[in-house]
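Here's a solo chain for you in structure tokens, the form predicted alone.
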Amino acid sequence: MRLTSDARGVYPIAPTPFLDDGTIDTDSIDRLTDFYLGCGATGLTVLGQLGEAPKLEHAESVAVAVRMIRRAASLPVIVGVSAPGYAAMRALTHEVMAQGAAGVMIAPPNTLRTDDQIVGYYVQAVEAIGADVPFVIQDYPLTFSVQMTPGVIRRIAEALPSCTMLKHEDWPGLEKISTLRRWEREGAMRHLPILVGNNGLFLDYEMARGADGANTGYAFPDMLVDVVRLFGQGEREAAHDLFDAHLPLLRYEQQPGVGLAVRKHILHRRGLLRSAALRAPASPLSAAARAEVEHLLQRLARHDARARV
């Protein structure tokens, strides 16, 4: 199953089970994988951004992906394979691709300044994975520090035809969406379907603008899809209403340096993970960031019962 210009709906971003001693729980990827299958995902997305992607050997990414690929076999599943040499990146994409991977997830070092650069380290990124080889671009200027303007990724998207995704992570976005639609209606680039991250922290406005889904990984990625789902119903308000409950949740689980541990919490709570460890070097939550995540809870379970938990 390759990964093809008609994605669309939730690809969450699963993070990596963790034991309190530091080893891979696979029976938690199991879990979490049954989970997104049955709450309607299109697609999964493994070892990205928020996946401690780089706190693994590479024996045990290769060992998580294929888990994932095997356990959700009706699925298309992308791997990041970002890494700071092309060397690792082709190893890793050879192996998983011959797994039965959809495709790869790509972002760019923060090195790179100008368009060109930003252009020629894709060019040169297909010429090492190659060119049968699906892959999605990351546009995450937030964390990877690389402005990618329309323009940047149209040329990425003419000039490399396995460029099969972008994964919209730019805040404020709004207008680079509207823009790339806008070329594409008007015939002046291909359709290149449009998932957002971000934590979905505007998932709402971002599917209005022309959104084809989300690609992240809240801790609740099955709310994501109903607002996707409301979203293409037509039932607008519907989805607003929904995503507007989880706002103050989703505003929480994206603060920088300690989301990953708020939404491992939270999967732990919902039954997901066996343990909410993360891999070292991390910090674990406060006493009394644990509460006010349970008061957002609780706030949250007035509206929508899945917070229950």
Contents of the next structure:
Number of protein chains: 4
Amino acid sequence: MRLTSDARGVYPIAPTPFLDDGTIDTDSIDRLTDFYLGCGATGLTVLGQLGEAPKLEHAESVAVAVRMIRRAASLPVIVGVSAPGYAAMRALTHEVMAQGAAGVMIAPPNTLRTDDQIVGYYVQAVEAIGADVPFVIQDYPLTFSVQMTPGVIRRIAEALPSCTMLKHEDWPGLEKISTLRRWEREGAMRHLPILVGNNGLFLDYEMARGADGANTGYAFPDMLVDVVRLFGQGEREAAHDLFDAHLPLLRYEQQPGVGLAVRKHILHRRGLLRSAALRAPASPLSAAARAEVEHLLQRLARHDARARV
Amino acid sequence: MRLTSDARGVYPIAPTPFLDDGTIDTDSIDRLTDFYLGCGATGLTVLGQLGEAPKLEHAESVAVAVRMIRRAASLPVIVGVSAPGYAAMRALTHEVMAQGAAGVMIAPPNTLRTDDQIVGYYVQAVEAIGADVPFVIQDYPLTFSVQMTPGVIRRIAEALPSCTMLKHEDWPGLEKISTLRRWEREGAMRHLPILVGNNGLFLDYEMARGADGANTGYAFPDMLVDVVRLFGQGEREAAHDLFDAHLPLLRYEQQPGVGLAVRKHILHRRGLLRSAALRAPASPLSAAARAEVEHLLQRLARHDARARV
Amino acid sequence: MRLTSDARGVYPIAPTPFLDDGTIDTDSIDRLTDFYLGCGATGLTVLGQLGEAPKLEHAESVAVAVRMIRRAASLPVIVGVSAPGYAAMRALTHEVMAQGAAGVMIAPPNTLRTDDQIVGYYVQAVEAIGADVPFVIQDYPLTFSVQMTPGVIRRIAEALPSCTMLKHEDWPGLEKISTLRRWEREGAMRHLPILVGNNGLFLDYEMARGADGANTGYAFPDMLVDVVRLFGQGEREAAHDLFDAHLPLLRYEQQPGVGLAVRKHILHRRGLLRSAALRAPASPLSAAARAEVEHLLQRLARHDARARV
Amino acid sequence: MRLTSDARGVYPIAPTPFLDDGTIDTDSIDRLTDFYLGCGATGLTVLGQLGEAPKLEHAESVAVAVRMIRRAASLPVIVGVSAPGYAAMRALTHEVMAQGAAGVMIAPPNTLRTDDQIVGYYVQAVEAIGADVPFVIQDYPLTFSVQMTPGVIRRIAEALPSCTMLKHEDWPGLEKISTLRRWEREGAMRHLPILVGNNGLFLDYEMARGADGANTGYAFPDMLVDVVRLFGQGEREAAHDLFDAHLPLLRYEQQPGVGLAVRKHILHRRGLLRSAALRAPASPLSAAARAEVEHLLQRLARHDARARV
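Having looked at the form predicted alone, could you now put up the form predicted together with a further copy of the same chain?
Everything in the complex follows now, all chains and molecules, and the chain you saw is the first one.
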């Protein structure tokens, strides 16, 4: 099952579950995957930035990806293969594609500046991994310090037919979606699915601007699925009501650096992860932060029973 | 009236009002100042980053600051004097202090990296402006790319008695407040008022961590005043209810780059600014963005009548 | 006398002379200007990055520029007007152009990333200063963190007829010169004079690649003039011999941060500046550094008598 | 043979030799290693930034390092193990130490800003690789955007006994060496060998400031050995004469980005590498650049016969 340009819906970014001793928790991989399947995800992404990919050895990366690919047999699984060099990117790509991955996600290294450098980087990446491997552009300037204009995304999409999805995490990013969609309508650009990230912080208005769904790791992917569905059904105010109820917690989880610890803590509280452990380097949640998360969950539970954990 | 270390409450960051032709709109300065006075602000900051300070000529900067200082006679007014060199910083400081400013705010230039460079920058700034001028540290890494540890802030506070307030806009920043407050309790640091910025995005939990109030520009400073007051009265859940109702709009206004246009648009819709105009370089709000703001205001108005504009 | 696109030769970047107490040393401005005139400079640039421009108050900036403009009456004088906002840029531009400046130099703010942002910045700058004012692009990524491709420079030159010179300080930068010159030969771009900066560290090969001269502040501008002249006369090896003799010192002066102190020290030793003082913030030369400069001068004096100071 | 704190002399940074088809050229590894042994190197570093380490797959990295370790049996070999995560760093470290490496070199990730972050990074790195593995700090702000004060280096050296060497590539960096050496003399810091990098651009004065040698990749390591030896023998002017003769070429090779292609081209011309090929991403030398290198070699050959290639 290869990723195609009709991708849409919610592709959760899966965290990598660890036990308290730092070893990989395969039971939780299975539990999490089953949960994604059950709540209406249309795909999955593993080994993303928030999957703690750089903290895994190569063999671990392959093992985590393959276990999720097999467990989620009915869903396309995208594997993050960003690496400081093309050799490691190619090696991981070939292994996971051979094992049934649907495609790969590639973030730009934070040394890129000019438009030409960015386009050139993706051209060379495709030479490395092969033109037959569907790939996702990760456009996340807050983390990667690389700014892609709509024009650069179009140049990549035109130069590289295997470019199959945009993981859109620019901030601010609403006008970028509008521009890309306008170009599509005007025939100035082929259709590229746009799934939004950044923990879904602007999912509410991004859907109205023309996004095809979400590709992010918020600890309530079931809410993301509902919001995308409600927008699809035209129930816009209901979608906003649900989204707004989650926003205080979602914002808290979206904090740079500390956000992943919040996410894993909530997934642990929801019974999906056995442990909330991160691998070093990581800042564990303080007691105050844990109490704040409990408070946020309690307040959320008044509107959404899934927060009763 | 000099800024002192018992500062607390809400110091709105005032935008600089322009007419559609780009000239300064003094009537709106007065109207805005009266509004701040009326809604319970305990101070004001003018010529901040979002006051479009770099877009003003020197004489305009002085004129805007002085008009606000005179109009808000009962409140301390802090003037942003950040500049690429100490000469311009000193010149503006001396003029506004002579006209009654309560103190100045200084952001670090984005070339600073090491702890010593940051401390050294503030030491030299005080040599330039004079040790008798109260100053506010602006700690805003998202915009200035300068990261100050709690230890660096303590070093500045210890080295420079005229350091009188911290405008805290680190992100994530909750643990930083807790650390500074713990040091105060332990006697390891003198009291430095902490007023939070970043559009108030975490004001709800920052108050509980020990912040003394807000020093930011959200277009509903009256809400900020209420939230700070409710926390002071121990009505925590009521504070959260009000804050959460504003969060969808507040988040929208907090977007980098485009946020100021959103803020001015809302202040214009509230009747406080005659025009929502920004000076170049500026990205005006698209029609889609204006419609989104209207939608957010309508939804907010169900909870807070002040959003009925 | 307006800057035109037939500019060539050596435009020294003038430092701003201070007395030991930090006040401006007008006698040294005159002496320095006379020296530039006498040694064959074809133009001058004042208030550049290394002219300590940000350390001057507005009135001082105007005074320094005007004094040099008047003294160097027969030469075109370019004034650096880079500023954090267009208002200050416009104000300074209008004052110095009214006093006889030949044009202005504009560096990009270090927040610019994409090609469109860079081009847009210059378009708006010209709207601010007026389309009749000749301007120089300062392309100095090491200091400004802004990377301009040859294509971006061409876009600026095409969009803005008042773009009259490129101060080229990219590093590496040889291929950029070759590309721009190839486009000129092919008729794909109008002629834009390229004068090189970066203390002249690659002047030897930059001339062969097609540069029109130098626009930099090395403390021996008379050597730069000789090298440019020798290349013009086809005496390539003689040009290299002279350049190579200076390279150990030139490299030492090109160090970021400390370089300006080295330069002023040498100009003081040459009798051109009364004092080597810099305004704060500045790191004075250590005794070890001063001894190293003496050593470099002594070794240079074996090849170039002008280093006997 | 473990790296110890009496390291000194010249540790060349070895490039990774490739054949024209991009496969690893083991013959050239051997030839290069024999050359280093023959010209007086006192150690070697492999898989550094300029060893194209990120372009190698894990198994290739191990193979390259082990081949050089075995071939250079009498010399300590340091292996670059910088990685985006500690897992990969630990894996490579353990493999190469088991095969006889003398120690490892660790560069900081370019996201680090504050003093505490930098020290914390090395503390956690040592937890990952083991406190028994000697490690080298790579202090190279131009490439890594991380600025380490002398105080930070001292903190690392004090906190971590396995810190065994400083690869000093700060720029400007002369005062840093003087400060660290002064602290040593005053008993405020233990002895940490300082070997300089940055292609040796300031080796001449760095030796006089107290450096213990060079740890860099200039294509004439035999010159570096001579210069270090001459300084050791007190023949200072002879050392400068030799260094200055190489400076035009050395400066050319030190250009960011393109420099490695220059270096491999020269090593190829010297008969040490069978091919000058780099792995992608890489910018090959233009015909103009190759001609410039020839010209530089010819001019150098007048002073140093080793440049007759």
